[in-house]
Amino acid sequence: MLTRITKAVLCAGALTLAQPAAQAEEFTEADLKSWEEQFMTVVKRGEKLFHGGLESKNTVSCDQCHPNATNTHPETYPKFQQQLGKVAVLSEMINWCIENPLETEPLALDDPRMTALQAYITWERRGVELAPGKH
């Protein structure tokens, strides 16, 4: 015998099946070119920030510890970070570095500078296989 909850779940499932499948929007080569240009503009801004553009209180910059973002390993996040004592995402580790070695106020997660830093760091590691949790 079907319970009221089972009937509700079956009805919801039937309604879901009756909906047309969502389809991705079509896009053109011009769209791709425009999006790539916008992305690379953000990457270039991140590169400038990474190499001294964050105006740290003590003149330390990201590249003094991480030349060209080579040892930031964004492909390994999320992972346990000893400095934070928890599993963290890349933006949390960026803010740890901003607050500690740079001795500056952290960035909001939706700050365009945070997006730019992550874009640059990830761009520098393009082609590296994802390995979440790896040390």
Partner chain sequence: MSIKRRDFLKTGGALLAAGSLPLSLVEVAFGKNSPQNFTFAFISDSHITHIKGNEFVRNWDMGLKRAIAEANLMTPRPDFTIYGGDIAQLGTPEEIDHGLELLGALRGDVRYVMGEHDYYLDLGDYWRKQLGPDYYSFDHKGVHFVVLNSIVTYDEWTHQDWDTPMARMKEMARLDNPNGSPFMVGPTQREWLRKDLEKVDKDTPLVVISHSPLQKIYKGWNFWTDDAEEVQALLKPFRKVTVLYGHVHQIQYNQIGNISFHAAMATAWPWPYPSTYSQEASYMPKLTVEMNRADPFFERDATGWQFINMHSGNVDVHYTLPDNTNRVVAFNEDKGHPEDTKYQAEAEQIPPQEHY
The other form holds:
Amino acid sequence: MLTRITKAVLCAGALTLAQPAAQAEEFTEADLKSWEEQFMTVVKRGEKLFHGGLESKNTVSCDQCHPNATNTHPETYPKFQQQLGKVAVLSEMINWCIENPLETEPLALDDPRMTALQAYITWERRGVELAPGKH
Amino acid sequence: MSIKRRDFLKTGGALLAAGSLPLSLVEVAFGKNSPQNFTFAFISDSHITHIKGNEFVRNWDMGLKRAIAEANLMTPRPDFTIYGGDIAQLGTPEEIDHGLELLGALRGDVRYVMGEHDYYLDLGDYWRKQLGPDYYSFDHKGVHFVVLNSIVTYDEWTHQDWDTPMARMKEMARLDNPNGSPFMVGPTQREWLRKDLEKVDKDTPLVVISHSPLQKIYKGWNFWTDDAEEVQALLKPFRKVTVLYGHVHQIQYNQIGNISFHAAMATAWPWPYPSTYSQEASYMPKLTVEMNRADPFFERDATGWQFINMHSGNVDVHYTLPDNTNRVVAFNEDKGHPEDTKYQAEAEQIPPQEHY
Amino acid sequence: MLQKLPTAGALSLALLCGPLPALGETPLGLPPVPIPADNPQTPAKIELGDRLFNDVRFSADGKVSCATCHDPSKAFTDNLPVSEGFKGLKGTRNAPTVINAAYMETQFWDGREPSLEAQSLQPPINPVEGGLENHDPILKTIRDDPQYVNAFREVFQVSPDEITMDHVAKAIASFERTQIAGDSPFDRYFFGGEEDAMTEAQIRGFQVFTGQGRCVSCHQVEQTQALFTDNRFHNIGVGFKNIKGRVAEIAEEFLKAKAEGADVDKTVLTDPDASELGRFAVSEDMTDIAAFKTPTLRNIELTAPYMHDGSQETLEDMVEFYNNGGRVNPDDPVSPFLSGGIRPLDLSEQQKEDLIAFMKALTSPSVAAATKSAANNAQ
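Moving from the form predicted on its own, what structure would you give for the form predicted together with its partner chain?
First the chain shown before, then all remaining chains and molecules of the complex.
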């Protein structure tokens, strides 16, 4: 999906220099709607995982400490995390929570469940200004 | 300062007092039935969680154990302990029994409050079987205490066609559930309260204890009681009223007319302030200086319990906060509301108290 | 990564000279040494401090100096469970290394002194350490020693009568601030970008250290430096079985004694029960019951035994202790006052071995050399 958007944007840029006629790669309102639906499906999946869907070994779930994904601060990553001893990205901190409070095996960083969790967490924080590194 | 006052200061808790108990120096004259000064402990929201067999979530067990161990260190002993509700996570007999077994280590009597996590599996049957009625009153040293069950909700929600009682419990256990239902005290208990208060002199200090706040802060997480105003109206004729509540897992305090409000920390885990949810508005009392944001590595950080100093009918809440700086929210006679004795002024506040 | 790697020449020089001298460069992996504004480092002051540090006359039996328990040939420890003072009297606490103590925000296991200066004043007059009644004999010895008189005049511009314990403390602290050691294999690997500075096992151990071992939250590593301490106090379960069931009475008795004027330094080193109260003895805050300061892990291979009471003999014992959630045996009772950071870790044997290998990557070559040459000389 991203590739297609990039391509569309790049082409649009290039085309302004050449001819304004060709629209072959432009995206439409229908595309936008469809992509948003795709995204929201993953958000919903993330919401389920966040609310007990990770089948954590000790039954603890993310929402117990983070109702509506509050205090997860996705807009502040990457940032220094003392618990990891380095500047970390959000998914690393999600794994820290899965391993520690949830006492469960961490997810691969490209696991679709990790993507879904991040989709939900950032969706609940939409509109908030980026603040990388903030504590 | 009266002689009596000094005596109290002197014996005001070898442990806690060691320099940290800033008791008000003002003695307020009450009528002939002057309330005495005393202390009690206030522990809440342990969320004991059964995993399987004999296994319970260690983190939550440790929170309750610590609160009990610390409360047992107090000298002089608190007169009694209030347990503010949510002893269990999913209301099962295993969880309630395990919680009560741990609380058995607490010295002195405990008065219990019903929380939604104790209630929505069997509508409080097992809890009441173990602990008795879920609303009642008692008098102690000139103060009238009332305990309410504030977490009941509308019958249409409670008695809808659930697959299992556990399905209902799990719906209500999710704090941010859009399919939840607002808490309330309800007409039966309000009528009982009206009658109960009829016998009480208007000069007698009242302490009302509920699980949810008897004020409206944020409906989305049930930091809310639907009939809060009706309950407040019943308390209005009294000269000095304090409402104590659990549920919110955070420091909150407020003053509405004659009523002071104080929330308890959870022994289990902290909750963010509703203001940090960027998609909805909430009504956090302006008076409240927020507790510190937690470092989740230290499982007890931003959890805690309360030691309450009752003096001249006023409530001073001493927040005992492991891995954190203790806080004291005391009633300020001059200003007529509770305030943090250290962090109330903006200049005194520290970075972790800034939530975003 | 931001740290410049010392050249081979500088490194070998450091090896020859022991820990870096006074005004030297900051070693790899460490921040600049904090120097108090009222006690600047000078070579003469450091030399004076070194002499004071090793002077056995500052004790009741004329046999105990700072170096008795903080022996430069033993990585500035005594390698004993708890230290032995004059007449062989034992205290209650394990001697922490002086190396890198300059970075500590408080001194002693319970942080009861705020600075190296203040710290140095206590041991000579502790009944189980130097054993002196007060500091007067120290000042007399100094004033009667022409070499000291000259040195104090040069360093502090004071006549013999004007020499005070404040001067003594400042000189000792200045010397201690030169005992700085980084440049360990870990530093070269993590900050110096030398991929082969650590072994495969040590690299895996670092993963355990920052991951499942839950070590790094307190023994801090940052992007540009690693103090391996958070300068805070935590109850990790050490000593709990000694005071189990008696915490209330011990705490109450201690507070009563303190309120009546008992000295904290003397009490905690002579009363084993009071010692177990840890930071609480200083702060009187329940959060600090049996909490002790996080020590640095630098040079830990050379500073056995471990913990505030020296109760863990080896790194293996210590890892086992943490793996059991702050207990020697997995079925020992858990203190209700245990820090929320401590819990069973469920490490595999491989992970434990790797973690120990990693800790051995924290040894500074300068400290290893000083220890080794002392061992050779002793043979």
